[in-house]
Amino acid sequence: MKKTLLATAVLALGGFSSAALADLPVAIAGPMTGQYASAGDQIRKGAEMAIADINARGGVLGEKLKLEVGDDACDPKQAVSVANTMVNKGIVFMHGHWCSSSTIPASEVYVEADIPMATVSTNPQVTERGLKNIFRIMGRDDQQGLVAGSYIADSFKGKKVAVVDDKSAYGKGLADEMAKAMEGKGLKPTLREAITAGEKDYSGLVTKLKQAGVEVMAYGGYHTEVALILRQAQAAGLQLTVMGGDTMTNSELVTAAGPAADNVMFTFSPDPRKNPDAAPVVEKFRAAKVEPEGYVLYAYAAMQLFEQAATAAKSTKYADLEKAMRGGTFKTVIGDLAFDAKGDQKAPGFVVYRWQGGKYDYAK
């Protein structure tokens, strides 16, 4: 009602077109400044994409889509001032946030102010909180943990394992999830650790990692980390695989790694850029000089799930969107995606991928 007698008063006065008032605001969120700046370039990049070819097809319900962005910088507190700016705005729907340390708290705004949400964040408590407005696009913590832990019981017998985590509710999360599986095959860590994020000296660790004799690191955190961990391992003189997460995805690893970033194994969803539905965006991707890498993809099936969810309830208001969300399967770049009473995939899946010459694959 606000929007219609805004949109009179505007013709009213004359001079303006009520076309421009027609925008749908949607949005995304994330680390688009920092140390993770890398991931939040890659969503803003996929849901761009998405918006404009939605928008190129005559949007959604006859309204072009606009897109907001919040930089959350990874941060609790920024999130939930973001959560707050986004809802004064007026979307209609949100993708994000990145970290599962900000989703969490930016979720309790958009649940009270009616607002589905897609994430990518991990983490178990993004969905077992029992909020009805989350969606989870990817799997969780405890699934990949199982898949990457166990891996590395299957992988690595005899060998000397350390499990590390950079405290935060992803990082120690995940790397929890890795021991118990680890620990569940009868393979116990000779060290447990955790790290601060954002240091630049990890020497005291790469220190007791050597005199320990460990060779693996099962590592709970994200990229930025990893590679300064390698480096200063290899000038230690330390050989040391690292078997991380979904975060390990970032080609800014191989930059700041260097052909260390070769003993880097992680866990993800499998690869929406071998999915041969996605081929023509992937392309698309492509010909634009983006590499559709990590979490690109999935910003652009964010988008795609409200599109199509909105199409199906014939409505954005957020009742008709939760009830289509969670009752439907919708196909995107990243495969169908369906949910659960909790907001989590049906069918969510993890494989082992290396990077091996600046790119990752399929671990074999």
Contents of the next structure:
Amino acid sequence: MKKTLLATAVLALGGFSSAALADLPVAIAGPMTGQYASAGDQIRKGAEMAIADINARGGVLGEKLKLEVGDDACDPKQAVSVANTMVNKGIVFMHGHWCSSSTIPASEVYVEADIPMATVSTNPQVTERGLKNIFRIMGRDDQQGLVAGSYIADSFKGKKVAVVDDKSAYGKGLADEMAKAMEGKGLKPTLREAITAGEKDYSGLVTKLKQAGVEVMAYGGYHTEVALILRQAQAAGLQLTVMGGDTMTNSELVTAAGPAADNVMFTFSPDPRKNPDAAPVVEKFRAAKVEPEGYVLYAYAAMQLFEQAATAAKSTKYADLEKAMRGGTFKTVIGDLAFDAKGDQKAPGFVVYRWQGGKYDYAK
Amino acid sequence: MAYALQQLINGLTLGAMYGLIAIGYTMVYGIIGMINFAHGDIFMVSAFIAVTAFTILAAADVTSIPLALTFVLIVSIFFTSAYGWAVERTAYRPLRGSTRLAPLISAIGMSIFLQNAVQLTQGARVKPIPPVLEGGVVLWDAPGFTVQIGWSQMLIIVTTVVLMLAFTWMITQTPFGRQQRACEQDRTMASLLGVNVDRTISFTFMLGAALAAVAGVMVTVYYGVVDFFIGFLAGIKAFTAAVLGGIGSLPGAMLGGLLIGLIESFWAAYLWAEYKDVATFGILCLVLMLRPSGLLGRPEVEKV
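I've shown you the form predicted alone. Could you give me the structure of the form predicted in complex with its partner chain?
What follows is the entire complex, opening with the chain shown before.
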């Protein structure tokens, strides 16, 4: 018994010291707890795998990477305190946050501390404030809304469409852009509504949609609310097709909405899992029993971006990294990344997907 | 008209659930004068117990819906009452007699503890159950709009009415009810007259938790999904309902719950849904300005 204890202690010490040797801290931040924790989980799994792979290749500039995880629970106040903690830990690169409303205030802290960051937040304001340290590896809501809105106007001509959002920075931004794109193509939304996220009862909204004869709902917000709305619509005898944004990639939508999830369409970047260059990494994730859906491969790509930029710049100093990131083209699992002056991806491209029997694929 | 009727049904269902939870707040306030902020989370725990019970039933191939519902209700009430008892015993009783603020902070701590415990043990993802009570009856096939009431909505409204009647009977007619009212009026005097005050308070907590458990089962059946976060908003709304109806008053809590449910659904139906909560709390402020102790004023039970 004593020996087992001793051995455990030695093992623990061994693990500790090897962690202490890795002295290049990089970080991720997002909702690790709270109602959107499943997205945070995806980011963490992607980043962990990327860092294990990079360290297996010998690290960056001869130094091993160490992952710091920050939990903002999608709360802007907590996001700022996470940002301060991360700055204190001396991180050289940040991938995060996830909710636009967290990324925006947190980025003000990172820019003060000269920390470059990659993010998947889609609100236009993320890159519109003239900050030099932000690189967005995902598209923007205005691009996303344009694709979704045009698709609705083209595919659901003559049907009644409601535009609904959850009043969040992300949701309202996306819904506004969808409405604008629809109107631009001559389809005027029948209803414009907003709901409170986090509630369970949306029967009021569902009844309102039914009364107005709405068949299609363009929704800006997160998947948890969509699942409830769909379930309640079905109970009220309302056939509803939903068009949403990138948050609908979460398979939790299917568990919560059941078969009704087949009525959900959404826009997302072309599926990185279909990228042939990503095949070995996708295999690796699946072997580790992680389905690389949603943000998993994005987090992996963010770490690759840091690895390649630091290698190209031969430095992890902010000025060198920023120059390298802005100037270079990076081969990642989500495809080639290159950034414009604002920090937006040069070729973002959104596609319309549809859930079908628990999987999503390009919509026909 | 048909539309208004449908929204009325929606509002009543929602209000009935707020009311059931609100009673837990109001009873505890009535007897020990504190706001039990962990009550919303007790409700959340009960919903998780219900999901577990439903899963067990599904694994055991039980297909009879009345049987399943009865089983789940009993299991959920039993375990949730145990939670209510344990919370009172560990977080509030040791602080009885200290400052007024101490149990309040302890309650907030308990709320966070329960939320995090469920998140860590059950995971952050939503837990769905397949639809239990599908379909309903068409009440009115008006031109352009069909009014229907789901079986689950009916179940919620009927259960709430029955429970309220049983509850009123218990508080006004039984020995326990008399002890409970005695403790509300004057704890010292009640103990001098041979009422076991500690046991009465424990029992009050268990009763509040049992009603929250019924609400938890109903929510699980009606919405089909639960997550560790549902206690927060439900708790805030139910607490508001208790204040609106007059905290400390049992019929007040029910009335407050129904009013909030109706205000929410009618405001969202005819005005701007995005200002729904502003409207609810605006009306609460107005009522409190005109009647500072809520709609039904001082607890009725005190007059006995």
